[in-house]
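A single chain comes next, written as structure tokens; it is the form predicted alone.
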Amino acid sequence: MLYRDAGRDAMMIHRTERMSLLDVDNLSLSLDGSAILNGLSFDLWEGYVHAIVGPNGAGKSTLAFALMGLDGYRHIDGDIRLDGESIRGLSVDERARRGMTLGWQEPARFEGLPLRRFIACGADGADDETITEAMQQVGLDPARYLGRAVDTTLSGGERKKVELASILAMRPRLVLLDEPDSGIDVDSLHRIHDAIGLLRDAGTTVVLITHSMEVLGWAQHAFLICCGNIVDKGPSDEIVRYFRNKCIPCDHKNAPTLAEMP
């Protein structure tokens, strides 16, 4: 099977007692002189659905790079850590193999190099059966799509549902999944809803990178992030509420409007 058996009750245990998995601390970074994150701190609880929310430039994604350690994102102040353990100095690679990934906003291309090797790389040389499964749960169809290769042939859709279908062969701990409802159709925002569902499910620690109050609604909590700073937190609906009615006579320039408010 593709996914482990984490049983109901050990998942409901892990939510009463909100078991923190990463822990971010002060944490502030500076790009070519601008500071773009300002002292930072909260936990992201094993087993729950975040969403980090806010206008565009608010500094969503700038977040998620750092928590990745992307290369021109690791020079921050402050500290992450993992399992109480500080990752702060680790790499991309380091922090992959402890469980962490990250969805980009516009998934990568890979010229000649096939869909299910693209896979059985992500996820450690998964068998066919378990990325037939992961295919199947994000609605790409493996007889039409095992052959094909990650390139210009995909459309934005397909390659996310890719990236998708990798992260669940993957097991990750923790995936950071920046915009991902970014140029897609309605069908395939369901398929990552639904897909988001099973990772939930499964124990995986998801983090949803957005300015879209549909996304937002699919998260437990949520975070308010504008300017660098965290504006406020708590349960997804009462962020909704917040983004929608507080956020409007923001100075911002990117602050929603009450013609984008649902």
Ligand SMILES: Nc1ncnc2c1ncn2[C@@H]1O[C@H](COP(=O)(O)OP(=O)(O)OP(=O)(O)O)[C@@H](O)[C@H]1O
Second form
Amino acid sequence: MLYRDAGRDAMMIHRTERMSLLDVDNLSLSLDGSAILNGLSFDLWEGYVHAIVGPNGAGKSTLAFALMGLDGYRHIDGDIRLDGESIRGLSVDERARRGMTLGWQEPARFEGLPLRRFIACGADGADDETITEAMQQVGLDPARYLGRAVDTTLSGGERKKVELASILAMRPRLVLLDEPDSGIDVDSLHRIHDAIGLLRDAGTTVVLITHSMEVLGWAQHAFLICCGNIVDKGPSDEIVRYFRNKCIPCDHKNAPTLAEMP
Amino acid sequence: MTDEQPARQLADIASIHAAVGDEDTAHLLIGLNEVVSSRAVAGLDVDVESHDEGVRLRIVVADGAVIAKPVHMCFGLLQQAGIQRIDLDFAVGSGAKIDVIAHCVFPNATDIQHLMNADIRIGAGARYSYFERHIHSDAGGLLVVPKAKVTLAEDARFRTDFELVEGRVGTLKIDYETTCGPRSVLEMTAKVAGRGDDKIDIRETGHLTGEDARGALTSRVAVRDDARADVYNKLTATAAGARGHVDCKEIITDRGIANAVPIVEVSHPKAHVTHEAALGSVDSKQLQTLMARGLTEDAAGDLIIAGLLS
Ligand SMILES: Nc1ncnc2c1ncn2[C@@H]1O[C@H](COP(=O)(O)OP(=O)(O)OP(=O)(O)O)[C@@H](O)[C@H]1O
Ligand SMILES: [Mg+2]
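For comparison with the form predicted alone, please write out the form predicted together with the ligand.
Expanding to the full complex; the earlier chain stays at the top.
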């Protein structure tokens, strides 16, 4: 048992009230011969904001890619079930059409692709109103940005906001947001927070991948991962405390052997 | 105006009704070897001479003339087969300014040759922008050979955009060569999408011979099926302060073949020219980003390529 607090597991007894949207069962993944994810099992409850927290190199992005089924991350052991049904064999776009999506830590840039087209592409038949609304929700002034392309002329923070706007327009059932705060200035951070609130209010299940204590605080429930293992899970305020007290000072620096795990 | 019917059809296909209907906009519509519609404006002198296989055009923009609205030219063949040869002599006077939009429409082509030979001289401080858009049939039976020799006097600016993304290319051989005087600015861009057994051959050359001349050669090419693209873009810099950049991107899908040879030649210690070329399949992160919004791989690839060629 890797979990720090067996008492905390009592929470899981209430799982029937918390509908599991995605359940991950003993998920392992090796990349180029190195084990990156080591038998992770957890549930994502429908309508909750979850956080996955952990130090650099813990395997957070890899986990998101494996859940989304990106190319190169599909050869997993274990299973991933959406609504109780295995999605192991499904491609990225098939998973997306079932309501899953991903916001990248560093989003791709596209030469010549109009922002309007990009934001609309996940939102079947999105009208202009949906697009401008999504832009406003992340703090992008449509008058200034609608004519731009999703290319290298956007700053890193602007590009992250465009990504989030496209996710808002898509109205997914489950979104994996990899470091939604990276590159975002202090003034804009509340926008991102509000946008995540909007997703939650619309019933979207949100997974925030982060090592920021502030972003972790936005979640109701969190998983702490280290070296591709879940080392703790629970209400996010407790995970904040654990992360601050134990992980930040930890001299393992994300390289303990399994036997050394708490 | 000699024939209403082809004039309307050409305008239809090129969608330039507004331009043709506007009293202040100059236009010239040439079907095969005859002028089917034209309008001149002050400062712009156009002389057309027909021959069996096409026309000889002499265009002069008077010194200092500023042509306010873009001039629309349309070259086309509504027939399936034929040869259209355009010889163009284009002189832009000192300090003049003109924008030309050329529509080359061959909607029914099964066996057509469109051969353009241009001699373009841009006077001191003049500005000329030339946008050439092709609309081809889906049959692929076209041979398009645009050739141009361009000279830029001091402080002149020349910008050319070639776009062939609608219909099949057939065989395309672009050959532009420009000589750039002091402080002049050259921008040449070609955007082409090939499929089937299309053959694309792009040779854009810029000689930065004047002090502080600047040049940028850009090509964006997508090839699918068994299409092939060869891009040989070349910039030479022989004067102090000359600066330039050659930029080529080619995306291939299916069995497409891309070949790019950017050549930069610098023979002055105070000149600086750079180049970059990126050839290959559609970027995986871009694809997966769009697929994570629910687009199929094909739809995502099409959107990425459309952006690149837009
Ligand atoms: N193709 C690969 N081959 C081998 N190791 C890899 C490969 N890709 C990623 N890794 C390693 O897997 C580990 C987890 O990487 P991942 O990107 O998931 O970390 P992360 O938790 O998202 O870190 P960060 O906070 O820095 O974003 C890292 O040690 C990384 O070097
Ligand atoms: Mg990461």
